[in-house]
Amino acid sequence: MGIWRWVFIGILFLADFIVKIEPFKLGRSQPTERISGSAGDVLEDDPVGRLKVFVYELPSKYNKKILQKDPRCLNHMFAAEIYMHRFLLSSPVRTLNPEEADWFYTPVYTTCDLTPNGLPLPFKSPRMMRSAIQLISSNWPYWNRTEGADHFFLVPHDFGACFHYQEEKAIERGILPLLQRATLVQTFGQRNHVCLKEGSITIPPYAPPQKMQTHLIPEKTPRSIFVYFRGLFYDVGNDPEGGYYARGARAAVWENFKDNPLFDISTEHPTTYYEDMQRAVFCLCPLGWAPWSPRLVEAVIFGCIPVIIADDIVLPFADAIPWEEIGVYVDEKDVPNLDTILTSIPPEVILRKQRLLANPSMKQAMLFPQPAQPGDAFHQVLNGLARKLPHDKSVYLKPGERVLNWTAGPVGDLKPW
């Protein structure tokens, strides 16, 4: 395939050609390209005015206290339950009238049950969750008008409201059917899936914009490096046998190219891990457990162009952000010609993937930042919350009328939290 062609002019390319994007920084202005037509508009909507939520006031076991018991969950990817909570309860879209509300917010935690390696348990939140929704329907009247279709929730779990980290028994879970009305806010996106319902809105994984920051390099270092990728190719504890972990891609990628120089990959996470990927051209972003992982975030934000590996993936705010145009999608099948794949991609193509990376509102739109910023990942949940309305009338019941199944679900979930 003449690789070797390709590394002389690779060289040639990184020295001489590619743009020296400046590293992400709030409020800072950067080499860039506007993105084209009604993506860009609508990246660029302010909320404010167009909406009304209302924030339920819960015990705070189901929050503040949770978090109290392990801290640990300000800084983990499925963060962003907590900080959505918090940047609504100052926004100018809260309203405390509720006969006025558009949308109805219930703060609960559900991911901040960590085991001692940091990762979320999530058997107890089908139960905390319902726990939740009875208290909001007894003692309020706006859940039972509509049982919850005006209500959305945060479930930034691998699999969303399916509640499980391992796709099989997530997809046999189920999203929790109080929730089937409901509009979920979630990481985990992926067409024609059990776990994402029509209407959800798909967001980042948190990550820590203060670390990143710290983690800048200068503006004019070059991209040395053609492809990178940290992280585990398997995972013999869960996936003793193989296969069934990332369906094989990670493991893919590992054997077909863990001995090409233009892949600098490994299972080690160095401490220089946020300077590589800025002095990366391509890094893989492929599925894991779940399709979704922080490295999406990582990536844009380092101006490196991600490679998407997950086939039949729903990317954060889709319907903004023009992912086509500033990634590249690889199926899971073709992994094993990767290496063809990307050097086939012309200069001048990179070159635009490099200048839309480096347009501020992008990197915007994938930050939950403390505090937050005109056009961050809050600011794009409310605009995705605000495109739905007004909402339908067929969405309000008569009085008395209930549709959701109160009894429905594993029999676990149905014990008192």
Second form
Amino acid sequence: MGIWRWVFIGILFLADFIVKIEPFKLGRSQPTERISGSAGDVLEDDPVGRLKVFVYELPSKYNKKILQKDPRCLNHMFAAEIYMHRFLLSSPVRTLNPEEADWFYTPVYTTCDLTPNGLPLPFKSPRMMRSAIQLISSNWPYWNRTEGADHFFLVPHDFGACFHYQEEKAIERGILPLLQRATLVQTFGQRNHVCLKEGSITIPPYAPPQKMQTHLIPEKTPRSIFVYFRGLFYDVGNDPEGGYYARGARAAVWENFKDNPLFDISTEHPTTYYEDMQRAVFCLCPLGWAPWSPRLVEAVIFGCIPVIIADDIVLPFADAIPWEEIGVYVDEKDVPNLDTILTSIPPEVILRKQRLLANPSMKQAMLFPQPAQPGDAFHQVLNGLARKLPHDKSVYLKPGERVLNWTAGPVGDLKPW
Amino acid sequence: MKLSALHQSYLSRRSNSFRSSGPLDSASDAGYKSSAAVFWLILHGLCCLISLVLGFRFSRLVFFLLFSTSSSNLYTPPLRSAAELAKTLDVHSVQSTNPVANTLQLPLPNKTATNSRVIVGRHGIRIRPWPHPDPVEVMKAHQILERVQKEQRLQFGVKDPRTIIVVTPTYVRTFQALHLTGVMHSLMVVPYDLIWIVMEAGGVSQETASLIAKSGLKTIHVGFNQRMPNSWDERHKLESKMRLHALRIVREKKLDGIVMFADDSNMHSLELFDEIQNVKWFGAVSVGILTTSTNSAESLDRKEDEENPRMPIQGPACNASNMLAGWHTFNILPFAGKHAVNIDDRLTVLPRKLEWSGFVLNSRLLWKGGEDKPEWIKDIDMLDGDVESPLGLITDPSVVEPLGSCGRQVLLWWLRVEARTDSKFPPRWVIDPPLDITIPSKRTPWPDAPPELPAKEKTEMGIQDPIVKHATKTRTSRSKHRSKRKHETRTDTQASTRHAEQN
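Based on the form predicted alone presented above, generate the structure block for the form predicted together with the partner chain.
What follows is the entire complex, opening with the chain shown before.
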């Protein structure tokens, strides 16, 4: 009996010793960690050789002329459609032989009709898209072969292919009927929403990479701001009584935390906005009129943990990036308890999230650099398309079979563009 | 308040209309018109009241429900008003409606394929009952911030920090407490190991010892048995000697670390201590020279603006490829003849060409017989005379490493400010016994009297009477605060009677 007691004590001592070593090891932790989402460790996959894309040659009135009319389209957050076209034109996945192509791309810039303020008007976009599809279906046989099931389109507007900036109207319109079988690459993503189709690929909004690079500060600057946010809380112009904009979530943030010293929130937009984000631990990314915003991209680039306040949102490349491990999701109904939620996260979890954010492949996946670099958002889109291959046999329609209704939709959409 | 005022106006309007409609009974159409007007007014007033209570213009809602074609995805009404009304309304109303948030959900018609739990339309703005920071959570957040910053320092800060050996020459004088406390507080916050060698001219004294004992740092307090002379030149020379003596102590004790010179009247930034960890053998930083400006210096500045920078800098100068190319030294020409000679002259105090405080060295340079000591360091024991700057310790000035992004960052500031040599100051800056009153408080504009204190305290205070003062000497400090005009006379008489009794 006595010997067993000594053995037990010996084991305890050994265990204690081992436990002491563990934290010592953690103290000298790695600065980054590998990221793998539900689709596996796919952030660094190379799409070259895994798919072939054929780019339709549309007349320049669908793309180049529109861009010439308003070059502001190159800098706003919907510029992904333009840069994707340019990338695909010179990419090794492009093929000039449509017979061997797996995917077909139609370069039509639907989000380039800008108001004087710079906001895109979506009223002509359905007609433009329809006219483009009519063109490709009459000039090439590939659309009618599958009714668009192996075609993909970039629709980076507020509510994707619903082509409206107001949510009620967008839901009313629904996705353009002609795009029902195509794959949509869009920034909007919300579960169980009309405007998010099954099988769509969510991409981040465009943020200018050079501008963010020039505002980087040394990494050893200590992070001293707990929560950071700059933006509107009430949209007085469009929603004077409050409660409509952001489903009341932004207003709730303001009302509950405007006198809290941990929350650096305000509507003023300072010149040191990017530098301040790099000095913050948490950056709020609440919804606005649409659930997505470029704040997510900025937070990831600057290493600030994104706090996502948008119910049921689908974040970019959700199958490749495990966003629950990187950001903090807060339900809109829990906004009044935001400070309790954030302060009760254990420090090890926070440090792990920062390590994941520090991973260079994570930052690269959010950007659209020119010229394209390996692992950037263009390549993630191609990876996503490659993961959907090979096409199911059922996408190929029998000759004479028709699924799409060409006359569906509001009457105004049927007018030629 | 808003509620009641508007209420009043509506009531008055209603009563006016009633009054006006009274005598018009005879004219039928006029009466008809007025009753319609009355009805409209009543309806309007009612709608306004309801809007006030609900907190938004519900007429919009009514129109929408009546006339909209697609009422599919919208629902009515929110529970709570917009922000400003929420503030004016009672907090209790907010509290009562807060837990009822779930009643917002109405069943959606089949426009959407599957049921989304997110509903489009107007939502309430959720405000919790007490929307203010909770101190426990603030503390937790600070702990999180500390942990994050510690991790940052581990990853991006200095790896393997070395001990810093600080050499400070000092002596007892009026401003010693001021200067030495400043340096001491800077050193207390340095996150690295520290050894502080304090050399005191005139021997070890109790004042200095008690000052530096408060720091909690590892100190070596050494006395130097020469008194500090009165002229700046002599003082600089003696300080150099003291520093050399300190370097000899470093050699004897074989202290390992980085030697830096912190003069007691200098100001150091914390980045300095991070930057000097990068030194390999012998480094130099840029020192900002703060000369106490006098009228002469200002007029000079106005004349030669471009040539003399506002604050002169001493330190290494680099060429385009960030290699040491030369030195910025202090230009004494503008101050020729107008600088302080003795310590208590009220003129500009000039630094030497290159100050000791701008240099740091690896303590292994000073050890006897070091294995990989470079050859360009002179042996300290050989040096006896006045070494003007640490450059006198080395044979080849080009081996100096420029620190602080090649001298572009100013990490410390040099200043010499001293009081008159014959100025008196209380020992250890503690006033004991308390001072005599020089100005009677009756004449100074004190604010109105605070409430009276119990009687016994008042009778103890003697204020004006000098005899009283002697008797109650220890309590005069309190009496300074008890300067109420109306009470003074009373206490005066009371105190004087009391002491008359005593006497």
